[in-house]
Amino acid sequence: MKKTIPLAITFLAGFYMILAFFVPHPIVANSAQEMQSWEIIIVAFTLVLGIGNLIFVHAEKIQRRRQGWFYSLTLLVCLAFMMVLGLFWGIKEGTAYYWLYDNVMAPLSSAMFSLLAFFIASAAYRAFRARNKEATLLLIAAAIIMIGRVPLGSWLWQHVPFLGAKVPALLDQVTQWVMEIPNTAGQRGIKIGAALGAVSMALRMLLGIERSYLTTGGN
């Protein structure tokens, strides 16, 4: 029963939403809309569960003095401080919460994402090495896009002997073609594959084949 009831709820709710998509009857449509409202409430509860789990995990780490426990303590103190500010003084513009978010959280997030640039450069260096035909094509396409998308690249192309003066728009045309044809085709292929994977996973969950969301080990 511990697993049967959640599987039955998942099956009935999932197939009812599929039915509502194909049956535009007012009764079915209104009940499906009501179920979507319940979904929003359940998602709000998951936020509370997530915060509770975060506090539990880091409190245990602090209690056992594990490596990096000071960072966990900092996290919990900042979490409690921001929650108190938001709950008692609001989160609108002009409040302390808004000021901290705008002057502390946003710059820290920008600093973290700026560090990603170095990892992206390292990954690009490894990916763009011309070790085979596919990597060579990727290297050529990336070089064309990087040169064609920056003002410095266009300026350099204008000064290329013979080609730059004879066909000044060639670099822009090749860049546009790469972005619209191969790049769009690749993106659509990835999106179609992701959509098919999502449909397959949804069917597995509705039919009870995929049960990993019930337990940590799927047993």
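Positions refer to the first chain, counted from 1. Take the two forms, find the largest set of C-alpha atoms that superpose within 1.5 Å, and that set is the rigid core. Source: prediction; values computed, not measured. First, how it differs from the form predicted in complex with its partner chain.
- Core-superposed comparison between the two forms: the CA of residue 38 stays below a 2 Å shift.
- Once both forms are fitted on their rigid core, the CA atom of residue 29 lies less than 2 Å apart between the two forms.
- Taking the rigid core as fixed, one finds a CA shift for residue 62 smaller than 2 Å between the two forms.
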The other form holds:
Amino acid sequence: MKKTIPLAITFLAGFYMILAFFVPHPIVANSAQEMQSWEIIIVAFTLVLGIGNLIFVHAEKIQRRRQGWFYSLTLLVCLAFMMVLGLFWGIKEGTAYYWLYDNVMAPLSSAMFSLLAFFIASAAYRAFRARNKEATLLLIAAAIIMIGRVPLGSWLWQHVPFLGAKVPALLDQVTQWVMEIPNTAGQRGIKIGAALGAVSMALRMLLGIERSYLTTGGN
Amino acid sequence: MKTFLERLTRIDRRWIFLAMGLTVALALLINVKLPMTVSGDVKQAYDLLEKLPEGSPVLFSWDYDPGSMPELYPLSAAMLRHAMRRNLKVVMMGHWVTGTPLIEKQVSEVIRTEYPGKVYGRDYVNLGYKSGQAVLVVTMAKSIADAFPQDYYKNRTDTLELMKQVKSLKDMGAVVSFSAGDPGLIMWIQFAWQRFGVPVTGGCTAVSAPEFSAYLQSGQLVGLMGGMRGAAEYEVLVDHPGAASTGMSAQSLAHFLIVGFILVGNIAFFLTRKKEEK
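Following the display of the form predicted alone, present the structure of the form predicted in complex with its partner chain.
Following is the full complex, with the preceding chain placed first.
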């Protein structure tokens, strides 16, 4: 029963939503719309689950004094602090929540993202090798894009004797070509493959073949 | 020579980090302005807003968080400035819970500072964050007030003057998404454009720009601003140089440094390999 009822709900709800695409009758369309509105509430609950899981994982780490437990404690204190500030004093400009967001969270998140540049530089130096034909092609395309996508690249190209002066827009054109032709062809292949995968996974779930979503980790 | 090349292939990555840090810092300090050419994709997005009749409602969706601020914040500022200048009615919202205060920050920096005559509720509305992603978009196509019963400031949405005219997503002249991933621009294309026919444009981080090329070619996406470069080009179009234009010199030098590293790394790799083969 524990599995049969969820499987039946998935089957009925899933196929009803598909049916709503093909049947424009107001009763079907309105009821399908109503069911979609419920999904907003279900998605909101995933936030609660996420926060609950975060608290559980870090509380356990603190309790068992695992390595770095102090960071977990900091996380939970900050989480509770921001939550209390937001719930009781609001999140508008001028509130303590907004001040902390603007002066602590935003700079920290931006700093984390900016580290990417350092790691890309290091990885490019160590791993981006022309070991074979394919790797060489990728390397050349990447170099063209990196140079062609910044104004300094275009400016320098225009000052290259003979070539740059004769065809000043060549670098931009080549960059555009790489983006529009080989890149788009690859992207289309990936997207079509992913879409077919998503359709087959949805069908497997609706037909009850794929049941992993009913279990918790390891069961 | 061999020892030098071998050492070069095994260089400590902290030297690379230092070189990158110094290059970016130096570029930001010197801030050399380079001529910027506007690409067709950015012009297309600009034209979409430019050609809308005055007073048309547009939806701006802040689908990013502070992590992508350096690339997307200048773009959202430039586009918001453009919309305000053109007297478009802007409905703002966000799909990323940690990014919602960025809307408030942008409203404060662009609208309240540069356009103090604009009235909240009449010229612009901030709906804030709501969970639901694609379902939320579909619900908005039925009724925005159903999807967002309250705005960011806890006003009832259906009491706001602008929202009395703009009942559904289908009333929008365009949807603009500033997107750092999912949920973001792709979701708006798939639902707002594909299902309800509302033109969609927007910007994304530089790393995710290539995945939108197929949507651009098919016309499902009207223009695109990729990364800081896209934002800088938009700043040129609205004639208001800002953070993106300043950041382009740093990005230019960083790109050249990475290409330089790739070259040096490959030269060292080939020379040491040849010596080993001998």
